[in-house]
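A single chain comes next, written as structure tokens; it is the form predicted alone.
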Amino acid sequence: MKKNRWIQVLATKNEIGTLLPLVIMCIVVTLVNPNFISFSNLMDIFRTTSFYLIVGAALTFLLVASDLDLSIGAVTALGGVACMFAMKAGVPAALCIVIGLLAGAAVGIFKAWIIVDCELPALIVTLGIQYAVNGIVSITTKGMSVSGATEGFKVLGQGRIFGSVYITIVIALVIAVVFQLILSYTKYGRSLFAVGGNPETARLAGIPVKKRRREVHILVSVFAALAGILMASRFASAQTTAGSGTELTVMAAVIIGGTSMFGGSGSVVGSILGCLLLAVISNGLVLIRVDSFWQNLIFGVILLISVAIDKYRQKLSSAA
């Protein structure tokens, strides 16, 4: 009886449970390979996580909200290449930017659009997108890198502050911090919320459900298309495959850190626990020598791992 109790316990403290396998990975990598807390490699974490991170803040208002989105890598990808474009024509860094992001903010109304005024399946819809952007971006690129980035430029994703933590860390800390507040703290984070447990109540109880589903949607693509530019300023030139694979990695992260699937609940200090989890996964498994292609097994059975146990906080929640 006492030992189901703590099950239940563990099963409800979304954080605890990113949290246990996250301390236990790093202690297991490390006893195999001390080089993964010396702070050059505890930086590259950190790093890699941001990137992740960047867009699993934004996504977790849209997972509490119940909604998804497939997009995410081909806007990241957009959003670099908007603005690499715009850089090699002579137009100011600061302007090229709001370029970018302005690109991603145009394919998150569109996607706001389609799902949620003509009440088409999200998940349709944002895969179909993913395939029509990366079809744009490699078309305008011709399946090649942009490159002319300026000095002043790859600052923001090269640049370190103290001599050794990358801006890149500092922004997505920034952006943690500022979503986890408004999601905690403000109206608008209990009204999405109240979208994502029960449209139909919230709508009666005079919450905009449409207008909180259109916004969060255009902040998908919006954060989306920001971590494509800081990933085009780290590497110099906008990479066509830049966002390959990553709505599922970062979707993975945000599940994994306890934000429902269904909708109604989650937190963006899961989502950083959960981003910090799948980064230490794969650096670590590089520094215990074990095949790559191993990360995508462990990363499918942890995704299917945290829906169970979603699922089983749902049940828990409804018997409450």
Partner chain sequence: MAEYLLEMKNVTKKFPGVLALNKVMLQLKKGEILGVCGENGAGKSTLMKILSGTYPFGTYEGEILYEGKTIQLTDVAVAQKYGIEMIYQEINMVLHSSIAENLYLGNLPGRGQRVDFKSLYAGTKSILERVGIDAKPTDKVAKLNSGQMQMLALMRTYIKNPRILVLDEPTSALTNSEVDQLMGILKELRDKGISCIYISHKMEEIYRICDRVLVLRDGQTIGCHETDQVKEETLIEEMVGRKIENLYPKTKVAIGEEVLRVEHLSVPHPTMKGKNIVDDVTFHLNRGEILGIGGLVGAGRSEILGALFGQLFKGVTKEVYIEGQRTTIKNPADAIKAGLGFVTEERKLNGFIWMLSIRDNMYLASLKELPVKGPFVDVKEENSRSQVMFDRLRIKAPSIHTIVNTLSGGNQQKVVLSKWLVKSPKILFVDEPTKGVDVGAKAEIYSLMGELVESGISIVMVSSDLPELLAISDRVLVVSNGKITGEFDRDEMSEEAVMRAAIK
Contents of the next structure:
Amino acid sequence: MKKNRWIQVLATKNEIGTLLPLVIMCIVVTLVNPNFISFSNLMDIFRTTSFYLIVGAALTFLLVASDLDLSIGAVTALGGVACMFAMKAGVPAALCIVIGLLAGAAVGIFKAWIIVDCELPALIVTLGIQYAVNGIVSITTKGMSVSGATEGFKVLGQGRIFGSVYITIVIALVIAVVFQLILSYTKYGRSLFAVGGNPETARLAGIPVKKRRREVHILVSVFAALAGILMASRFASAQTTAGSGTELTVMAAVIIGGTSMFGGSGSVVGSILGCLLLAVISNGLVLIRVDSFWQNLIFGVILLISVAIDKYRQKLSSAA
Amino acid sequence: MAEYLLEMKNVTKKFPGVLALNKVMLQLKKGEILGVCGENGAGKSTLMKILSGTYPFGTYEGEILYEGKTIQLTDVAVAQKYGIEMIYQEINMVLHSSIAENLYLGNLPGRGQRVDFKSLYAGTKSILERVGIDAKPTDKVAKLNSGQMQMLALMRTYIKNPRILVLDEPTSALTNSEVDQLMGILKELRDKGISCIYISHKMEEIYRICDRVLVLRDGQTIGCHETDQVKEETLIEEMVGRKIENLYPKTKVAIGEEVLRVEHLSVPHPTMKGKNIVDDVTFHLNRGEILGIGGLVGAGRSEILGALFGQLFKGVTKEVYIEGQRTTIKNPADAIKAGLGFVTEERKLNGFIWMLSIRDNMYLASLKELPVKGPFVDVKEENSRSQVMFDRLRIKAPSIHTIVNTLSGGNQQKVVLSKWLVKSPKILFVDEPTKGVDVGAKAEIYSLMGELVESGISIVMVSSDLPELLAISDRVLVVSNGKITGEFDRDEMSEEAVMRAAIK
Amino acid sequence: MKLKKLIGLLLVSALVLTGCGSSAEEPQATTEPAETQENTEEETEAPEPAQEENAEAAETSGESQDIMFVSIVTGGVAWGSAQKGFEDALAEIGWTGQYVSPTTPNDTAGVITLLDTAVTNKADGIITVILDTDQATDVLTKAREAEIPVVTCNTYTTEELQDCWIGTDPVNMGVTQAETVLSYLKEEKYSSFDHVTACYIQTTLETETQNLQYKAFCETIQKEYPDATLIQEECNSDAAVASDKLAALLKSYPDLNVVVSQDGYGCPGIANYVESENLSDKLIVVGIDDSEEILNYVTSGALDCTIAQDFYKMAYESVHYIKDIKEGNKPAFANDSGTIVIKEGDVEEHLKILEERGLL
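Could I have the structure of this protein in the form predicted together with the partner chain, to go alongside the form predicted alone above?
In what comes next, the whole complex appears, and the chain from above leads the way.
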């Protein structure tokens, strides 16, 4: 009787849809290949997670406010490229980072105006922006990567704290923690839930709905650019294909982590778990020597199971 | 020949943690209209979902007998085969499809896959004439208003030749003449030998149309009476479980000077160009007063409130004076800053946020005033203040963290009210304060309003419920076609006077 | 409000339209062409770009021919060079042409659509890249009927459907990759290696030519190391993915000692990982393509060498092939543009060649 209740309580925890497959996956892989939990492998996994999470945290805010963005991959490439062009031209590294972020902000501002003020659907608009930004990146780079990273700059993406933990992991964690605190414990965070839950109700309650939506759109683009800048630091050059596909994978990670696509609910903690799950799956499948032809299929299946568990959890908690 | 056409015996339905129905008994005779009443949460909808096959056989205990024989309703299609048809409270129309297609939804005339458009449109035309709806069969349903759509839903089941028609709060969106039509159709069905189950809050309707009435409370059958033999107080007592001394508690409060003055308020009509839905309206509100606004649906009452609050803005002209000061209101944020609050008519649409908790909904309009500890919200303090409000309003829910979606209509309305009480406005606009709220909660809401005016808040209340309007208001304005056609003090008010002004 | 919406709508439509259209660039037919060069079918050295003043018009018609190059991507190390080769050849001969590609790289259907346009607009000659023969059968037949010469780069269909092709023969590429690895295994530096556990990281597992390469690679390796462990992986043209894959592979196969990169975008990711983890002594790493970045990695030692295809030559020669076809000299069907293995000592010289071609 007690055991049943225990399972019931656990099953209704919001993050169970991600936590369960994550834990199971880790156990299974470790049994087959203990190297999985070796320190260096865990560092690799966390590092991969960190790049997803930097965008994922901001994307969580956007989804809570009931919006979406398909242009984050393109903006990631743009941020890295803009930063490296400046660095190649001799601009000091700190300023280059700012330039990269500004490039992201510029796209974000434009995007916010079209979606929020001109009231056009985010799906099509961000798709168009994705094409356009990719085009800008292609034209300016002629398809070639942009190198010229200074030693100081490289430290961000390649360096480790105490010689062991990658700096990007720390950056991503700090970002995620701050975002989660804002979301659950500040008035700003509360207003986002209202905006996403029912914008008309929020408006009638005096919450500046349009302002909030603009802000989260710009936020996502800036952090996508940040991810691109850190990626450029990691490889000492800005790749034109950086971040491609992340608009879908990171969004999937955030949604699997429990944030609703329809707005009004979500958590950054869930997104951390979602991004971690993505990294664990791609790392784990290689570690247990799954034939690469099968990896995509299994990846998809695990994601579906995650969604199913989350649906089941929703059913349980609403019937209670 | 069985005595009853339909019998539901000892029906018990459990959800995790909740006993929704507990050995409920219902009997329905052939050719009778049985009323079913009870508060929200009494189990009426659950019982009907079992009858309609939405909750299939096997998910509940008890049996259902049809003409004396036990039947198993394994799904909705099976129930429909027995002639059991439902009409729900929410409009069930495919808005972008034509009237004809909606009327014959799932029931299109024609052989095989081919649709017989001729008979489709002919049949639709005659029905439209019958219920007096001025539209073509090919018009999109979205053109109609909610009352007409509800009539259409009724006719949709009518043409299916049902044997048992179940109606759940059918008149909430209907005008008086439409209600008359509905009653007429139901009587016609009854004379033909078709039985109806009529779920309603409205006592007048139960008494008007039902032969017998069944009372449910907390998932149990409390009593079943012949309508011509039972007193209204008895029914209410059975529904609520206690004696309600006063259905319309009215607090006596000293009324002060003018606190709001509105001059030359005009709001353009949303669809008809060149017309105003609110036309040069001028009125005032005194401190501590409850000003009722009556009139027919569509007269422009809600628009008056909406325009003043900044919800409607385009093309609106107005002069607003709050406590003597000229105030500009361009949007809801301005209105709130000026000390206004607005409980809207459709809370599901824009009154609360369904996926958030009671506590989160309470602070929606007061985010700036949330208690803080440094840069963060002081959640402990917020919780305790919300709890105070929760207790004061006597909200029936497990805790302040309950998601609002799961609450009954009355409790939801209390949550919406609390949103504005937390804000402590000077002036509160309320549009249909007890819409979709059951009897027990209604009285509580009236008391609450009384407490508010006692504390110095002034209220403007729009209401379509005449008894409510007359019992609670200190003064009544009547609006017709966008203009004020009548103003009555408490001693001048009467239902006839209001109605007369409303149809001017 | 309505005006805002309209402006926004127009802007977005413009964005989407440019996105949906193809990315095309019009090369200038400049005035420095020189004599055409004689082509041979076997591996030749890199051709020199033209220097002389006079335009030598085509012998056949005396009028300028308009050639359409329908590629799979614009820009990048590989196809950027191809475009340059194409434009240089056109300038040399005095012809005009257009280099186009679909917006989404490797979009085979997009290529077919552009080919349809080329045929309808009666291009004088078509150079293209066909990743899927079945998809292209229809349009190539139409080109045949319209008597438009068709030459493909780095891919091929059948002799009925096209005139000839030039590119890196996938089997040769795989064999070259394997032989390079085998030669390193014999070197002093790697004398301690007594086995072969190799991973081959390509673009996607669906790319047919890359799979052919891999097959040839495996067969060649297995001739000398029949017990070799050979792992095939994909990186989807993403440096980060390639880097992470390599990291995971090393945990999965602790005795991994050979890495072959078969994707120009993934290669820097692999090289970067080798460098940051100081693995150059523990791994034989063979790169691909010859961008400046990759060549730098060869110099620094992260890559033992890189194997470049000669995209410049492919495109350059294709134009000349079309000229030959129009003059009645039909070239051989299959032409190998060859591979260039660039080791540390070869980097400087190769950079000079790239500079001369104007690719740096």
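Residue numbers count along the first chain shown, from 1. As the structure is a prediction and not an experimental result, all values here were calculated from the model. Take the two forms, find the largest set of C-alpha atoms that superpose within 1.5 Å, and that set is the rigid core.
Relative to the superposed core, Val23 undergoes a Cα shift smaller than 2 Å between the two forms. After superposing the rigid core, the C-alpha of Phe39 moves by less than 2 Å between the two forms. With the core held fixed between the two forms, Gln295 has its Cα displaced by at least 2 Å.
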